[in-house]
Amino acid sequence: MAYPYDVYADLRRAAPVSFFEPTGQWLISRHADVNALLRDRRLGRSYLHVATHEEFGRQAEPEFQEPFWRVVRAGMLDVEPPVHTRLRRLVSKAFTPRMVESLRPRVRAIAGGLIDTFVEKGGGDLIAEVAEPLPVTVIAEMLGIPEADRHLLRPWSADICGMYELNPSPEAQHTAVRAADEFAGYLKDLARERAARPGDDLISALAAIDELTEDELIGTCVLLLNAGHEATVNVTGNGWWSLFRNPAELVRLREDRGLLPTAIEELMRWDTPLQMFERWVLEDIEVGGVEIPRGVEVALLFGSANRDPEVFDDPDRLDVGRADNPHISFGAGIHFCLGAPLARIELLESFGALLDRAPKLELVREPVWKPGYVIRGLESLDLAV
C-alpha cells in the first residue's frame, strides 16, 4: 500500500496482461493498453445495458444493496450510451472552459481563507482543514448545498467511496448503502424544494430539466460531490508528500512558481489518486496477445501506466518541470473526467497559496497510508508553517 511500484514495474516487465484470481480480475498494467481499452466501446463501465447479471455470468447484488446501486447507476459513470451521452450532454453544459474559469475567483478566494487560518494556527493537518473544505466547498457552492448542512457532504461521500474497494467488508458495504440512502433522500428533498422556488445554482438548472428523472438528478449531484472532491482531496495530500520526499524538487518550486503548472500534472502522474478503474468485456478482446473474452473484468492500473517507462523517462524521478507528461490520472475516452478544468483550477491555487503563505512549510510526523488501495491517499498530513 505504501509503495506498489515496484511490483507494477514487476507486472509491466514480466506480464503485463495476467489474470489475478483473488479478484478474478484481469490486470492491465502499460500505458498504451491502459489508454487503448479507456477509449474502447467494446469495454464498458457496466454490462446491464447489454445484459442481465445471469447472462455475464454473474450473481445479482445482494437485495440490501439496492438503494446504493439505484444512486450510482443513476449518474453518467456507470452507465453507457445512448444514457452517458444525454446524462453527459446535459451536465456538461456546467463545465464549459468558460463556466469553469469563471469559478477561479471564488476558488482563490475560498483556499486563501482556508491557508490563512492554517497558517495563523501554525499549521496542523492540511488534509482536514484544507484539502478537503476547499473542494467540498466549491462543489457545494456550485451545486447550492445550504452552507449549514456542507458538513454532511464529506462523510456521504466517504462512506459511499468505500464501496468501490476491492472486496468491501460487509460492514463498508452497509455504510455505504446507508450513506447512499441518505443522501439521496436529502437531494430529493432539495431538488423539490428548487423546483418549486429556483435559485441561481446547478440543482435549481437540473431540476428544470423535462428528459432528466429525479434519479438521474440525485446520481448525478452524488457523482459530481464525490468525483469532485476526492482526487482533489488526494492529489494535495499525496503531492504535498511526494514533495516532502523529493525536497530538491520542493525547491525548484519554491524558488520558481512558473513551475507550478508542470507540478501539478506530475504530482498527478507520480502518485496517482485513483489507482485503478475497472471495465466490463462487452465483446472478445486480445490484449497484448491475449485473448480475453466477454464477460470478464479488466483492471486498468493507472498507477502503473502513469510510471510505464515506454512513456515517461526516468519514471520513477519526481520532476516538477516535466514538460511531456500524458498521464491518464483523469482518465481517457467518454468517461473522461468532467471536472479536470476545475480539479486543476483547485490545485493550481491551493498549491499557489501555500507556496506564498507558508515558504517554511514542513512536515511533522511522517504520514499513514489509508487502508484502500483504489482511491489512494493518506490518512492525514500533519504540517508545521
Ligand code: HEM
Second form
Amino acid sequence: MAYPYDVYADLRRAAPVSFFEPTGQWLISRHADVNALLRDRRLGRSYLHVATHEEFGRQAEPEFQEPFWRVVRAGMLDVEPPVHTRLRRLVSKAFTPRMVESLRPRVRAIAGGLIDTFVEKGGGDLIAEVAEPLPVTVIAEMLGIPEADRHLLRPWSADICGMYELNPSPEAQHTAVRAADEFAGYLKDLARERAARPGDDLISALAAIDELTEDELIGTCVLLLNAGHEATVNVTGNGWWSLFRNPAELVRLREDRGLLPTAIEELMRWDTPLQMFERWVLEDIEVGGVEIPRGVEVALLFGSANRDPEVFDDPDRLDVGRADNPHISFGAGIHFCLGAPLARIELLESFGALLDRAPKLELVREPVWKPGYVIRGLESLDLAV
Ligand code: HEM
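So the form predicted on its own is up there; where is the form predicted in complex with this ligand?
Every chain and every other molecule in the complex is listed next, the one we just looked at coming first.
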C-alpha cells in the first residue's frame, strides 16, 4: 500500500482482469478497461435500482448501519439513473465552469490568507494549515455552514470515509455510522432553518426545491461537503510530496510558472488520490477476454490506470509539462466528478501562491502516509520556508 505502483505494473502485464480472493472482486488494472467500464451502463455504483440484496446473493447491511446508508444512498454518487440524473441536474447548476470561475477571487483570497500565515510562521504542517482549511472553507461557504460549526466537518467526513476502506473494522464501522447520524442531524436542523429564513447559499437553494426529499437534501449536502474537500486535501499533500521527491521537476515548475496547469494534472495522475472505485456488474460482461457474471463487483484500479504505458509515455516519470494526460483521477461517465472545475481552481491557486510566496520551501522530514488504501493521503507534511 505504501507504493502500489510496482504491483499494478505486474497486474497490467500478467493479469489485467484478475479475481482477488480476499475481497471477492475482479481487479481491473488497464486504463482502457477502467475507462470503458466507468462508462458502461451494464455496471452501476449500486444494484438496488435493479435487484434486491437477496437477488444479488448479498446480505442486507446490519441494522446498526442504517443511519449511514440512509445518508449515503440519498446522494447522487450512490444512485443510478433516473434518480441520479434528477439529483445531478438539481445541483449541477452551482458547479458549472462559469459559476465556479466566479468563485476564483474568493478562493484566491482564502488561499492567500492561509499561505501568508504559513509563511510568516516559517512553515509548519502544510496539511493542517493549508491543504485542509482551503477546500473546507470554500465548500462550507458555498453551502452556508456557519463559521463556528466548520471545525465539525473534517472529523465527520474522515469518520464517514472510514467505511470506504477495504474491510473496515467493527470500530471504524460504528464510528462512521455515528458520524453520519450526527452530520445528518446537524444538517437537518440547518436546512429547516434556511427553509424558514433563506440566505444566499446552496443549502437555502436546495431547501427551496420541492422535488428534493429531506433525505436527498441531507445526502446531497453530506456528499458535497465531504467530496468537496477530501481528495483536494490529499492532492495538495501528495502533490507537494511528489515535487520534493522529483526536485528537478520542482525547479522546472519554479522556472516556468506557465507549466502550473499541466503540473496539477500530472500530480493528480502520478500519485492518484483515490486509488480505487468499485462497480457492481448488473449484466454479464466480458473484459479483456474474461467473462464476468452479473452480481459480482469489479474494483477499478485508478492508480494503475494512471500509470498504464499504453496511454502515458514513460508513465513512472513525473513530468510537470506532460501535455497529453488523459488521467482518470476525476472518474469518467455519468458519475464524473461534479467538482472537478472547482478542485482545479483550488489547486491552481494554492500551488501558485505557495510557489510565489515560499521560493525556498523545503521538506523538514519524510512524511507518513495515512493508513488506508482507497483514499491515499499524508498524515502531515512538515515544511520550512
Ligand atoms: C482533486 C480533487 C477531487 C478528486 C480527485 C475527485 C474525484 C472524484 C471521482 C473519481 C468521482 C467519481 C467516483 C466514481 O465514479 O465512482 C467523483 C465524484 C464526485 N465528486 Fe469529486 N473529486 C475531487 C474534488 C471534488 C470537489 C471539490 C467537489 C465539490 C463539490 C466534488 C464533488 C463530487 C461529487 C458531487 C461527485 C459525485 C458525482 C456523481 O455521482 O454524479 N469532488 N469525484
